[in-house]
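Only one chain comes next, encoded as structure tokens, the form predicted alone.
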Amino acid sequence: MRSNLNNAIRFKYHQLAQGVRFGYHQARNLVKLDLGQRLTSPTLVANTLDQDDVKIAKSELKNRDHWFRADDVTVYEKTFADWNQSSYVFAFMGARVALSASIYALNLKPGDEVIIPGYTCVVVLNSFRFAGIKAVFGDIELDTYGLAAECVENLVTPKTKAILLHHLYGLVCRDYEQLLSIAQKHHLSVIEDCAMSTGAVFKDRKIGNYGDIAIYSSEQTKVFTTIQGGLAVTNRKDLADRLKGFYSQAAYPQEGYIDKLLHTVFINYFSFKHPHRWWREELVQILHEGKTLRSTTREEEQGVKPAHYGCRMPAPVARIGINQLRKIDAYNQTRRETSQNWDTWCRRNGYQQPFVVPDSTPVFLRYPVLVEPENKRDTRWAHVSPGVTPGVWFVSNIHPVAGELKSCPRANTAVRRCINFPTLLF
């Protein structure tokens, strides 16, 4: 009876807590009104999310029986495969499982070797950690911030099976003929990141369809956004058949994970891109608490694989990514031009603009340049002019986790320069 009573007072004393942080932050917002400055910035989350997400979001929290009907799954995958130009599409619950899915589909075994960038995410080294294949860490160029051709080739040995190249920030990969060659010779396979360049084109064909297979995102800081999920995408029949294989051991997530998911829709349209949202983001974490999904868990960061790691896509994720799906060309326009505004503050204010591979289209996720060190670690003068909050990926060679590649000199110069602003101004 005592412990009932105690929760109840600690619960009237957190909500009270709430709304006193609450009326301050909006009266604080008021004076800042009244003195004309902004109340938000743009973001760099959820920005492809509209009130049609949200709409569809609450309409599949009301009706759960046909959260893992297969048919709405199809559609997506046919849709992504005509719109992608490729042949076969898998969805999964992120690149992380659809990169696990290709390191099978490859039949990649313990103790084979494979290159990949030292300039990446935590999850991506996972994926091979968990399957027992050893990472081996290729410097980067600075132009595009892809893979260095020219530090794979003297990473090759009898081990190594496959090389894993990405295209960072919207950009199609500097080297990437070269790499594609460099592969070829060695008869190793190819993977191709695409997590961050959705639609980016290159010679009138659609990066991912170059190399043996490719993984794209729909996490919520990409290109286009189902809060969490993943395509593995090939033009090989025999790849496809072998990515079929783990898909269909595939579970699907618990109907848990799926209602935070599809929480999280809404969470972040008025968290990140609702016009009043200097007001709404945090009444709706106040009425959604507990309720956000976090991309990384901390399990992943620390290398452990998660309980819910490995699964399919359900049903209500689809038809977010079906809707999504129309909106993505119009985005990525809108992109490109906004790119040609930070090309000119590059000019102005004495920065190297990212390079455009010759025959290319990016897509310009995010506009990435590099900046005084001092000027990485304390971002507060872009609030200022350009007046945005830069983005910092990467905060280390396997961000977020710390440390240093001693063989990755560019790479590490990434590291403490590159910033990179939005490119959807809302």
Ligand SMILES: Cc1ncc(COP(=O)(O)O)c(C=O)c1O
Given for the second form:
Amino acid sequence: MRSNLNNAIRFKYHQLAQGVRFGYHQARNLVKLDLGQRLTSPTLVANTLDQDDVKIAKSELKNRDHWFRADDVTVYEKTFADWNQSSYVFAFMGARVALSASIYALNLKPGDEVIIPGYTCVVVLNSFRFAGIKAVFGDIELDTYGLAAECVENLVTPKTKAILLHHLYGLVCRDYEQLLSIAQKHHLSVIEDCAMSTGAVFKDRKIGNYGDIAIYSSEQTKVFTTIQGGLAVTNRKDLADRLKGFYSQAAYPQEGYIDKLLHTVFINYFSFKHPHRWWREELVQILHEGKTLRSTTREEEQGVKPAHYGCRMPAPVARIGINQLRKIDAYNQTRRETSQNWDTWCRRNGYQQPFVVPDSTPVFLRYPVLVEPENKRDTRWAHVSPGVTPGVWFVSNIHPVAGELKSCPRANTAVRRCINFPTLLF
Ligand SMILES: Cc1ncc(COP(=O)(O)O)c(C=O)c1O
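Let me have the form predicted together with this ligand next, following on from the form predicted alone.
Everything in the complex follows now, all chains and molecules, and the chain you saw is the first one.
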């Protein structure tokens, strides 16, 4: 009885504090308006979300009876396959899960070794860890931040079974063709991590179609978004059959998870994209408190497999994916156009432009630049000019987990110096 009363008082106090904070922030915004100052700046999250996606999310929250029907997921997979010029596509709840499915499809076994770039995300490493596979880190090049071909041959041992190459920031990796031929020479499979470069083209074909199997992400910071989501793609029938085996036994996420994901669609839209997010962000956060989905849990960052890991994509998420795919080319075109302004900024400020591989068309999810280490440690200079908040992917070799890979000096340079500018400037 007493504890109920305490909880009620605490709740009222919390609401009051939220109201006061909201009032204070909006008063501050009015002063800024009066002074002619900007109220919002471009963000790095969820910027392909629009009102139409919010509408879908709201309608899905109201009609829950068809959440676990497979047909719209199949439409999503088919739409992606056609758009990506690929034969077989399977939709999961994250590129990390698609990678686990790929590891299964390639029949990689505990004790096998896979060469991966020493400049990646912890969830990529986790997919190998969860399968008992040893990741061997290769250094990157600093033109496109991809795996450096010259480092790879020295790392091949009789236990090596595959190479994971990645295309970062929307670019096509510099040593693409060399890596493919090294893999062929040593009879290694190639996994392409296209999580950041969905839609980039090399020699008239979308990336991801050159290796054996590829993964794509629709997480909330990626080229297109379903908040959380990923695809495993292959053109090989034998691998497609094995991917299907993994997929068929994968569970759907629980209702509570899907509920949170759908809420995150409109929380993120009003927080990061809406032109009036200067006041709507805080309001939507208050109204839907506790409903935001985190991309990576703390336990995942520590290498622990979360309970909800390994799921396939359910229909409501696929419906948002279908809508996102309608817009992806237009957004990528805008990104490419914005990147030309960043080229000019680099030339004027004495920084090197990212390298565009001949015969490639990048999508510039972000525009990466190597700046002085102090300008990465504290990026507030960029708020003033050029007037954006840069991203800091990656802050460590196995982002965001602290620690340095001594064997990857160029990756360490990127960790110290690579920032990235937004390319959708809403
Ligand atoms: C290069 C790269 N690969 C894979 C992933 C995993 O993507 P997802 O969040 O969809 O699992 C990420 C995540 O940020 C990434 O940056």
